Amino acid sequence: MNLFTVAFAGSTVTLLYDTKDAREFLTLLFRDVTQQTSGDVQQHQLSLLADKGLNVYRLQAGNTQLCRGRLGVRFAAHIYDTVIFHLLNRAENGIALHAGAVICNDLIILLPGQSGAGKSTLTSWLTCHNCSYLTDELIFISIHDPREIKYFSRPLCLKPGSMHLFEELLASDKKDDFLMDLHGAVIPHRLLNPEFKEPQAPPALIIMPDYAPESDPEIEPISRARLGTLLMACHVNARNLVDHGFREVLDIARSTPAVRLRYNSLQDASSLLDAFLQE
């Protein structure tokens, strides 16, 4: 039995896998996360074990099945959630935001969201349009410094009806660096940042995704005092500080400029935010 080990916001969980299959599964999904520092906590150990002869593979703590099946995208999510539960589970030298974060002209702008707001599909977007990608899924930062922050640098992972931004990276002859089938891609970071080095600078700009499939798209100012209530909403490890963490996050409210941005569809988005940035 061999040893895979992701470490993040000052904790570390890891995998035990049996195939050489599940390594390399395993390097394309978290090689570019954070690396373990020597001050890490060991948080939690999980197994991703093959059912020999059938090319499945079982997600397991202890002798619990989390999850079944082949090593593709659908099982990478899986994967992600459990691991990122595991990190932040008692996390409590700071906040972690379910959030995407680009650098754009040299500034950061980290798009917060929940599931099903758009996050993900905008940072993918922003991405192919000359910005660097930071991360589409989490940020921590640090209570002692609110300008140390911590990118989960994952894998940008596309949904299907964002796979057409990266048609050609897609269709290139790198299909054995990025993952794909019919549930969407994943493609490491060192395929968008060959030279990346994670930024020192605080946030310059908050945008809030709202995808509202009835409504017009726009773009508005958010006053701090809602842009903080937004963000504990998207606010993971709130449970493990104290009053939740939320004068932090005010504190992160008050000094970061926000916007919302409601789209019904990926192409009004792209014509908001385009004229947007070009501000």
Second form
Amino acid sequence: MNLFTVAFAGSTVTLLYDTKDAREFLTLLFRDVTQQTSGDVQQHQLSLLADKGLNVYRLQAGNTQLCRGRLGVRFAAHIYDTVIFHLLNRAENGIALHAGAVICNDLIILLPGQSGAGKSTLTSWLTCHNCSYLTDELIFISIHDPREIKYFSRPLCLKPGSMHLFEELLASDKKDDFLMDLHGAVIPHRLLNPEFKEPQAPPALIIMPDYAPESDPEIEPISRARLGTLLMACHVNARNLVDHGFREVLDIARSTPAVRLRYNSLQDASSLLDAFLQE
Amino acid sequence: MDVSKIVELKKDYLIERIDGEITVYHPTLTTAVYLNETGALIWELCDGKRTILDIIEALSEQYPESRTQIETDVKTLITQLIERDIGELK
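Having seen the form predicted on its own, could you now give me the structure of the form predicted together with its partner chain?
What follows is the entire complex, opening with the chain shown before.
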């Protein structure tokens, strides 16, 4: 049995695995995640085990099976959900926000949002329009210094509807470097940012994606109080913090300008973002 | 809505005032509510003593030309607070 360790937000998750394929799969999923282990480290252990004779794997916590399937995009999503849950389950030295993040023109843009808001889609769009990818899932802001932000630099996880954005890459001869199937694609961070260096600057802008199929598309500035309310809904580890980290989240809202991007299709969002970013 | 009722806000909520607006968060309910400037004025008058009518009257004294709008705004906000379980009518 071999060990693969993921460290983030002051916690580690150790994955036991028993095949070469499992090792390659875990490497693809977590190789570029920031290994942040300073201070008190919370530890958790999972297993990724092959069913003998079948091309099927089980993700387990102890003897409890959490999911079972082939090492594809859907299985990757289960592993991310489980690992992130355990990384943040007792994290209490920062604010974890569900958010995408990119660097555009040397400025860090955050895209916080709950599931379905469109943060992954917009992060993907920005990544293939001259922005550098940081994360499509999670950021961790130090409770001691809000300028200290860690990005969960997992691969860009594309849904089938966004795969056309990376048509050229996905059709290239780098097929061994990413994962792709009917459920989407997983493109490693280093394939998008070969010379990645985690930025140290605070975010310059927050874009709150708001996928609203029945509404007219628009970008509008949002007030700081409203931003604070919206950010609380994206705050993942609230229950671990004094007053659920409310004051700290409001400090972020106070210090960062924000807009809401309401859109009903990626095409609408593209036009609005294009014009907005040029301004 | 029975405007003779008093709006009582749940205890232990957290509140931040920014630029005349308010963010309210209730940790037990894990509910966050945004109040614009009008909502913030109404919130400040929900002191557990005033009835809904008192609140409408108090705001209408300050903005007599907007009474109809004030009545709508007060009822809408109080409905929202009740729906979010942050307030109740007594």
